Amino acid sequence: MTKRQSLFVFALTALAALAPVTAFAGEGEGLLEANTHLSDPASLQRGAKLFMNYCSGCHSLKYLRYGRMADDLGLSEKQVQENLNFTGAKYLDHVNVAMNPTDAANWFGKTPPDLSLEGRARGPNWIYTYLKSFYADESRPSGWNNTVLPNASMPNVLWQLQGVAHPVTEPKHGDEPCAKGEFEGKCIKDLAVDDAHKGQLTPEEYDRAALDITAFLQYAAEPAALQRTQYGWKVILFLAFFTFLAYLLKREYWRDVH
């Protein structure tokens, strides 16, 4: 196989692993961009803060350990025990609920989901927006609604921190289906805090909670993500130097050749 060839099958082979990336972009379309980083340890605890006080009441996280979280979080066990472990597990136990499952399908209608998979099975923008467009609905058993997932059965568990939002609605224009879901036969436009109904938290404040859950989610789907990217830029330069020493081998092999 000749120089060009190669690089034609390389060039191929490029944009053939590219491809699924590039079609899986343009899914989710009017979701917000969450711009996680799991490299901001302080965001993934006060994300692991704020799922153990607010969200693990009801959903486990199975395939995680508490003392698996605490390493790769930079908390002791005694932090973690004391802070965010409220089932009395043991410290090397995975970090399931206390709920019984036949109550949570009373309360519910149905068990609520494991999440230790979220982060991967919906991305950091769908879970991103989720938590922030829940809105007042008496209409619903839980009295909340969400326009990313419409007629869910979970409430608005952070609504102390965020406020009760209500929905900001426009005419609905004959059939046309609307964009971010219909209240009271109108669309909804856009979602609102007024200032009898904030929150403890102002809405910059929320924002910055909602990513941190958000963060903590997408730890949690692949903690050994958190490892790769320490590895990662330690094997580039090992192949850069692997790279150099090949080169140099190929220059001593062939060079009575040419």
Second form
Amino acid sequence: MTKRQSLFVFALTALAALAPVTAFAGEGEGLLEANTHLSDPASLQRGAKLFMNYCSGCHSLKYLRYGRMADDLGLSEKQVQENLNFTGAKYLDHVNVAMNPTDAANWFGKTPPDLSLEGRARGPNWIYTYLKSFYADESRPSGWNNTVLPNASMPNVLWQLQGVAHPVTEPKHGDEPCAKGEFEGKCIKDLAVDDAHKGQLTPEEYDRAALDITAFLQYAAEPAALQRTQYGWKVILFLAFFTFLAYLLKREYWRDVH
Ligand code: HEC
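Show the other one: the form predicted together with heme C (HEC), since we just had the form predicted alone.
Every component of the complex follows; first up is the chain already shown.
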């Protein structure tokens, strides 16, 4: 390969690496703002607990090890192995699912995807909104639908916590497409949990739970980000100190000149 060819290949690879970011860049409209705080270990711990209890039966985090998660989230080996690991995996194993992928595809019509990189691929706002956008829909095989991922094959696994949301609809305006999708020939305006279908959590508590899971998936997609922010301070302190030394040195050198 000539130098020019290899430069071209390099440019193409770099562009391909950027593609996932740009592919979803247009999907920001209509999403809720996920105010996640990755520096809050309690939020990440709650998110990890919810994920392991409600999601890990179907979704793996194949790039994350239990041991790494324990270190990053300030948990002990015992806490993780007793409370968060339900597959009997070893402490240093990756977070895999016990379910066979073929069974999963038969049951749900689709294999639940690995969510290791979901926090980066879809981004926190998308995940947060998705977890708050399930509604009961008898026309779907699972009995559920989702306004962010229409006809999703995932059921609302958090319904006991959230309650069962039903769509609030409004008539369609001519041929205009409905922003949040259609339900029984009308546009979905909003989703609401009425008193008869309440969950164990209040709406505020459910928002918190959805936010904690989102934060945990955001962390899982880039575990090094937690440490990077810690290093950041050290680097800035070092630079400040070094600038101070350089200033003293400069003063020393210039003393005789003035
Ligand atoms: C019963 C199995 C099951 C459980 C439990 C489950 N999911 Fe899913 N999930 C699925 C399936 C199947 C899909 C694929 C949906 C589709 O594309 O139609 C999916 C898709 C997703 C997606 C979208 C992936 C994408 O980018 O298209 C996210 C995010 C997700 N699940 C998060 C979660 C979270 C968070 C939990 C726990 C609160 C959870 N899931 C629990 C089966 C499950």
